[in-house]
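Listed next as structure tokens is one chain, alone, in the form predicted on its own.
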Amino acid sequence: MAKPILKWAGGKRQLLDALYTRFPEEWNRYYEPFVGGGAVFFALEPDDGVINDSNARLMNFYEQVRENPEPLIDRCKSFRPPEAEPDPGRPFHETDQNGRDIDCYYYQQRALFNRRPYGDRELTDDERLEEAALLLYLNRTCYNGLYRENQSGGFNAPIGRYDDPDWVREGRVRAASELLEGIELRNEDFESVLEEIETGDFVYCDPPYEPMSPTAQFTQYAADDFDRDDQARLLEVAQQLDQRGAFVVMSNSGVLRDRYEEAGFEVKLEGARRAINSDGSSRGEVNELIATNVPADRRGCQR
């Protein structure tokens, strides 16, 4: 069985049982336009489908897992512990792109990972493989597994402290590679991904969440925020998919309950703990909504 490889903000592992009771028993093709860490995708293991995310480096990671699992594993095995001295044979062993001092191996690798947003050219195939390996390495060694980008698209999470982090994840990479063989990978706006959906297809949407309060930041994990206009656009598209005869299930923060119910979806709130937050005092249980249009007599995913 395939399992998620990355730790990602808003992961749905703890809500899988609640989601399953609202998923359809059977469907044609599976679509997930905000895949993130893929907890639902890997749990369902669909034979045919499309996964998408607006984060280009994340989707490159899944492409490399699918196409180059063994080179990816080998590259990850070559990395040193995050507290080690920078590698003098690689770029950024003294300062990063912004002139900040590099004092350990982790920050050198972070600078290498940021070649895409701070660079002025397309990455080569080998650089794309390295970027994927670095994403896994940084995800397993950064502070609290927090994937966060600044407004320029640069990954800026600090080093974490772990006794024995596994940044190779060999078994998970191989299992995920097999699962992804039949899956189409995209890095597009969610709306373009959903244009082709037909009757009987299944769509699970887990977008960046609407903030629970004016000061909350659920959209800090990518340079391009998913704002309230995007939230409204997603709900309009979901209504169109419902009219088209597709099965639609959506997750979001509980503050949107009334909006989803007014749009015609059945909504239930579930408590979920959020462990990824740069502010430790903000971690804890929050209300998340699960909205569905799946008829009650057609629910009950057994996968």
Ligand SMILES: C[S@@+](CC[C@H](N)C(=O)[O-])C[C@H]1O[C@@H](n2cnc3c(N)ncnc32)[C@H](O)[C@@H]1O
Second form
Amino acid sequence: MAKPILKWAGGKRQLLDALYTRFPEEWNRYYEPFVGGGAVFFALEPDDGVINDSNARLMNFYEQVRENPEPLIDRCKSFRPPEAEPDPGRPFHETDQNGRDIDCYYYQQRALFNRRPYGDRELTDDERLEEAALLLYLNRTCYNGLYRENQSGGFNAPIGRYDDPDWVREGRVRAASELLEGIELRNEDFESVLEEIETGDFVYCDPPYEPMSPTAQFTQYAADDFDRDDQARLLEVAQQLDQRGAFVVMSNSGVLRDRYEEAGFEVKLEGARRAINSDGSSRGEVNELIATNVPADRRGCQR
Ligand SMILES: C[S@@+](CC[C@H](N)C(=O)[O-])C[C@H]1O[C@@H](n2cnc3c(N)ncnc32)[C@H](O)[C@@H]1O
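Could you please show the structure of the form predicted in complex with the ligand, as a counterpart to the form predicted on its own just displayed?
Below: every chain and molecule of the assembly, starting with the one above.
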């Protein structure tokens, strides 16, 4: 069975059972336009579908897992422990792009990973593989496994402290590679993915959540925020999909309950525990909503 390879903010492992009871029993094509770490995708193991995310480095990672699993594993095996000395044979062993001192191997790899947003050309195939390997390495060794970018698109999570971090994950990479063979990978805004949906297709949407209170911060996955206009746009798209006969299930924070109900979706609140918060605090129960348009007599995913 395939499993997620990356830890990702907003991961849905704890919500899986609650989601399954609102998913359809059967569908044609599977679409997940905000795939992130793919907890639902890997659990469902669809053999036909589209996964998408606006994070280019994440989608490059899945492409490399699918196309080049063994080179990716080999490259990951060659990384050193995060606290080791920087590799003197590679760039950024003394300072990063901003001239800040590099004090260990982790920060050198982070600077290497961050070359993409500061560069002005397409990456070569080798660089794409290298970037995917670095994403996995940093995801497994950074503080709290949190993928976080600054406003210029630079990954800026600090080093984490783990007893025995596994940044190779070869079993998971191989299983995911097989699963991804039948799947189309896209790196677009969610709306463009949803344009082609047909009757009987199933769309699971897990966007960045609306903050629980006006003062709460959005969890920042990427340099571009997902703001209130995007939330409204998603709801409009979801209504169009419903009219086209697609099954639509969405998760979000409980504050949007009324808006989803007014849009015609059946809404249930769940007290799921968030795996990661941006500041590492308040890991308690939070209200999440699951909205579905799947008729009660057609629900019951058996995965
Ligand atoms: C809540 S996370 C998804 C988490 C995922 N369900 C998991 O299990 O890990 C939301 C994702 O939406 C992506 N995203 C943000 N804005 C987007 C947009 N306009 N279109 C597509 N994806 C977007 C983010 O990069 C992030 O990976």
